[in-house]
Amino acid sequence: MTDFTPNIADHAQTLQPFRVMKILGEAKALERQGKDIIHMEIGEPDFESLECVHDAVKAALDQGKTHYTATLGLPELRQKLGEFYADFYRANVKSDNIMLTPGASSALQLALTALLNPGDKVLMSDPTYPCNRQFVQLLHGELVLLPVDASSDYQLTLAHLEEYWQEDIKAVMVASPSNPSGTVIEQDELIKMAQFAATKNAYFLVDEIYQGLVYDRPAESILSHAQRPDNVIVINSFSKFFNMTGWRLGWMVAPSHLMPVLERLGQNLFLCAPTPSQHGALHVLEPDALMQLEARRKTFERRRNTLFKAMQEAGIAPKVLPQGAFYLYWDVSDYTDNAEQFCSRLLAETGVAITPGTDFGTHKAQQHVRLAYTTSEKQLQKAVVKIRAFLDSLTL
């Protein structure tokens, strides 16, 4: 037999994994033992996908729809979310600006893509969302990380790239609400936030998925804005607010200047998001669906006032009300400085499923971690009595 031996590329060996799916996987195997499991880990809504998608791509299947569409997505559902924007959000973006993609990672390393040269910065918080991250290093290009924490609602602020901007930042990355602390950047701040970055010739990267699950306020889009500058760059989802997860469905809003090499990469990297997915979420933006994920959105707003209320009776409130999402970011320093132990801990013994902060960067990430309400209030309530059990346990 000829020896071979393995040479994996550099970049791909240093890709971190989600460190939420080894909490996932040790859930799911204390499930298979018959244990009893609360799950706050996945960032993921508990709802099915409406039945009024699942009809719709029936139908696609029935009359034959299964083929490619065109690189930048069905033309008709294009022109629905440039419909929804300005139903929505009062905002005017042309269909020609929009971009179907497999998903919001696909949308996210298609922009970066187009965007990044190897060496060129990107500027981002820390924490954030993991593939933010990943993409940017395997694009080699360099990331310029600021420590953020609850005195800014764990976001980015102008006077932040102000003191710290660099040469060579080639695009700034923001999330409204974000992963993992479910805040959102104020929209007279990140209009002030992407002007700053046009006058450095850097682009602006808004990660608005989970816009439309936002609490105590309209829902909002820097797109809204008719000033506006060209380096504004949006990705979005049918995951969160639609409940579309397992579809694999995203788009991007991008200025026309981009719109050229984004259909170019697309062609080569993907060549179009999946057909009966597109069909499905043509029907989740009509009225009528809108009216029950506005019922839905309802639901996970109670589910925070739950989680944070049975967290400040038992004495151990995050610093931050969350105003969007479906995320609390909880600061643990009081009981660990090794939140993945902790988290592992808190499952083994209690059943309840958690995200250690290491899975969102490495500024006091050993001493965060992020609950998911993505399950019933009395499941919640029930998982605060089990953590102030546990935390009192550590006491002892």
Ligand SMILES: Cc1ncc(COP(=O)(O)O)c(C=O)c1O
Contents of the next structure:
Amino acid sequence: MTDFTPNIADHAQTLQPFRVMKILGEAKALERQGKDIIHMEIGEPDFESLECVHDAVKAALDQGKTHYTATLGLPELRQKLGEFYADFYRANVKSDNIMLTPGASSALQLALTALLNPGDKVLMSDPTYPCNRQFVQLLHGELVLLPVDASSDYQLTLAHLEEYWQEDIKAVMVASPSNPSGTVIEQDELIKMAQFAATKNAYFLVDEIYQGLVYDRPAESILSHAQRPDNVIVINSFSKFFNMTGWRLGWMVAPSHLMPVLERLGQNLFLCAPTPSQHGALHVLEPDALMQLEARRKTFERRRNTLFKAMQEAGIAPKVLPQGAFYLYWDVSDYTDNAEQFCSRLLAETGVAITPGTDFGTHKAQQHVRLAYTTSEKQLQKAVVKIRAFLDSLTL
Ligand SMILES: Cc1ncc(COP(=O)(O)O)c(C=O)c1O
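Having gone through the form predicted on its own, I am curious about the other one (the form predicted together with this ligand); can you provide its structure?
To see the whole picture, the full complex is given below, headed by that same chain.
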């Protein structure tokens, strides 16, 4: 046999794993042993995609709509998304500025690939959505991670940008509502941050994947600000609000000067987003479907309230009430300085699966955990009772 020595790229070798998958693996193994598990680790809605999506996709398949679409996506879906922005967000978005992608994941990668030269800096919060850090590193960009905590709702602010700005920052990335904290950046702050970045000639990427899933407030998009500068790129997806994680369909709204570059990158990197999913998505933007999704949003809102109240009553109230998504970021520094061990023990001893903060960064990451309220209110209440008992056993 010819000798061959594996020779994998450094950037691939050093890529960090997603620790939540480890917890999920452990939880599944315990389930196989017959143990009851309360899943609060994974960041996806527990609802299945809507019936109308299934019907539309079946019809599309029967009609042979299984070929590539244009790289930017089905024209009728881009058009429909433009109308959705007008109706839902009072935002004037031209379909020419919309590109369909295989999930928000691809949109994020594509946007960063369009923007970054090696060594360019990207500013984001710590904690943040983990893959963003990896995308920047794969492109040999440089991360500027700003530690944030409960005092700013775990979000970047205009004051952060003003105080910590550095030469060569090419882009700022925020998510509102965010993963892992579920908190929102208020629109007047967000637009000022975009304007500040524009004065520094930096792009401003707003991940709105959890928009629509907001509580006690209307859904809002930075795109509804007519005065937004030409540096704003919005990322979104059918995964979360639309409950279509497995269909791998997202989109990006980008300024006109970027569209030809994004199209060329898309032509080379993935050709097009999945065609059947695009046909399904056309139907999830119809009024009937949006009504069903609104009912599901209300369910998440009730779950958030139930979880937060149960934690308050158990004497373990989180510092920040999340305003959106389905996450709660909880400071556990009173109980541990090793969130990974805390999560593993909690799972092994009580069957409650949650995610250590170390998935989302390094700043106080061993003192935080993320709880996803992607299970029923009854299960959430049961989980809090178990967590309280676990904490009591630690302090005995
Ligand atoms: C903030 C954020 N952005 C992007 C994504 C990727 O989503 P998609 O399923 O659309 O690729 C996720 C997934 O959890 C997320 O939390």
